[in-house]
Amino acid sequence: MAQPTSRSPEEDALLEKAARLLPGGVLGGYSVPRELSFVVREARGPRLRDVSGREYIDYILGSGPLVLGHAHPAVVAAVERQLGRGTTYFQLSEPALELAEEICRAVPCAEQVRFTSSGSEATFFALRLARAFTRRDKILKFEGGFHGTHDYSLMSVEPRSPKAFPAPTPDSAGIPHAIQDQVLVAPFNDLAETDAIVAAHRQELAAVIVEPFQRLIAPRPEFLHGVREITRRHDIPLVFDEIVTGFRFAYGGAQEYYGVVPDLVALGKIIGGGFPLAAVAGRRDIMRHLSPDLAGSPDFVAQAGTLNGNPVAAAAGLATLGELRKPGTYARLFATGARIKGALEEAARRAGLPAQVAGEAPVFEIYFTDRPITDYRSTLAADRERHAAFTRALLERGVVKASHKFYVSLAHGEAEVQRTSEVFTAALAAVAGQRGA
């Protein structure tokens, strides 16, 4: 792969337009230094090409939905077939029904499904359902857990000065102060502290929501099983946020991978095949609160969206799941991810840098610290400046990743593994040299 060349006048003009029309010149959620910014023109498989013709190995993958890579032929064909039949109906459609059926077949907790258009909506409505079902108001989440951008979720995601548990810290301006009174925060992977907080507030708690794989932190073997036992003991619905892990860690998601079944689940990313689609799924007795038969009663949960269950997105999701069902698919995904993850660990070791590569094979990240990464507070010991320098060094060498995550796809092949390994070595050597200078 040729090294990136200089940015073209055309791309410069587009970036100037972005700066003028978009706050910060970005779409939100991902940004790079101005001098390294680019505008994507097209993407195929595991690679992006920008307006200037520069090519990048892509480990963002649209923030995760493209587990098959960009423009996969099966997904493109399914979308093209559906486009000729109409783009949206706001009515039942065969693709939406088939996708709901497949979710219920695959995901252990799923008895019924309600589609949304984003992961933030899915987690928001999962919590609303839990409040309607329990007739309680408060929720418990885990420090460092990200459940989208609604008011209840943007609490203690990245606090720089964490409070004593269970007090939350808002992560955004504009969140009503009253919301803080409805959110409790516990430490991920700390079962004793979680048990104590739940026991103290059990009569107020409507739900416990958790990313079973929290951002990049794997659960300790006993943790998820313990949280399941605690919530069951106190009759509190357990919500898994599987926006990232759903259909990625296994066909049945983290529920299958870790062997723990919640009451509700939020799904997104992969189920839309690269289109805006997410879902809430779970126990029938909880999901029933969404039924229009209850409209006008105190049990009814109002939820609607113009593009709920959009047939184009559902068709793309079905095509993606069809590919994931093929024999050996997950073994191949994990093997590729393990090679790339291992190459990152080895490159850091050779560079003499204290580092932890946290996560699972399909999703991981490097933290520049000698401290094991077991919860959010352990990530605070990591060198943020060194991490930013590493991310920049990768981009300069044609490898693009999110600010704090590598996503691996089935499209990443031998050429990408080899080139990425070379870039890791060069980038980490450059980072080590910068700090040593």
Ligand SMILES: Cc1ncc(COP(=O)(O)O)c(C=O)c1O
Contents of the next structure:
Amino acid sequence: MAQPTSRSPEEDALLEKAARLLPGGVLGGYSVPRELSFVVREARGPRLRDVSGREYIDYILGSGPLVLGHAHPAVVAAVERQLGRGTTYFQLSEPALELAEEICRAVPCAEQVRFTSSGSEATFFALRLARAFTRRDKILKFEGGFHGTHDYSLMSVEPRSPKAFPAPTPDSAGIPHAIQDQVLVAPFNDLAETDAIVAAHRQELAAVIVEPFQRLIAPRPEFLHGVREITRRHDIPLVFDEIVTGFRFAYGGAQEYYGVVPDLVALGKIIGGGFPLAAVAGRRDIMRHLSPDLAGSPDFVAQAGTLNGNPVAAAAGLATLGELRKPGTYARLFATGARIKGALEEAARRAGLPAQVAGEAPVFEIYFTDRPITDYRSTLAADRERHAAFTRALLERGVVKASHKFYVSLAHGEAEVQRTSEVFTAALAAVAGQRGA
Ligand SMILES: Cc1ncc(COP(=O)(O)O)c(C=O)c1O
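The form predicted alone done, now the form predicted in complex with the ligand:
Expanding to the full complex; the earlier chain stays at the top.
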């Protein structure tokens, strides 16, 4: 089908409105060069269509929730059913209870659940819970790890000039200086250094928080087991941020996939089925601090949210999980991801570029470097300009990815795999040519 190749006056006008009304012309999170910006009109399965009628293969997938693809019929039906029954109650509801039950059934560490609206809230409250439980203040996170946008999380996510461990570098203006004293930073995949930092600060540490699969970096086989052993030895709660990996790497998330069970978990993205819903879950003796029965006592952790466990979001999440439970689903997701990831590796090899594709089949990214990607500092060796040029070259050819990630869905089929492979070849040739010219 012939596609428009240029932006319509209607879409131009919308982008002008965005520039006027939104800081930087964006919603936050995702931004592209102005000449390639577009406004989404609709999305179905693995594809987006913009206001000008141009179609894109989508590897952003709403930043990860849409593992079934856009507008999946089971999710749409569940949401429509719930809409007719009311959109929010601030009270117990059947979808919220059913979702809590399914999380506890699936996720090894989950004995109880507290819903929130965003992943950032989930990690924020997981850390507050750990502080209440241990009556200690500090947290340890890993350099390069992202846990959302709250003050404790935005430390050493992307430091330009990393400091000596365990000193943190704030990633945002506006974070109180005092917070830096509460956060320690360790190198991902480095057990010896992590052990030394934890041992030195064990009496002050309330929690160790980690993305078990950090951004695009897989853990070394011994790393998560080691962190589990160290935190257990010192009685420090271990928090897995499974907002990306939960129900994606396996039905039980990274805990099941890597075989390591933390004390608390932050979940988001997939469990909300494309709606604002996330959760903290974990050990009952830690989660009990959220119980209103403790209000007024020094043990009480205050957490409330207007949309906690929103029934529409819970219905969408439940419908998504229902699809994921079908036999063979994860094998299919991994097989599709492996083909697309493999196509990228092959295209880079043929383009003669020093590059590697890091990650697991459902979530991966290319790094333009020969150096193995094992932690944040090794990512600094990658050619960022070339990477930005590649992301742009894909977009020019109708393939959309986030600036640092490909998400694969169950809706990506043969046509998308084929077309994406062709686009990889053309985009990498263009990128290689640019530099050579
Ligand atoms: C690992 C991880 N933690 C936390 C978050 C924050 O979640 P949210 O954007 O829902 O606040 C994200 C978001 O991408 C994430 O990838």
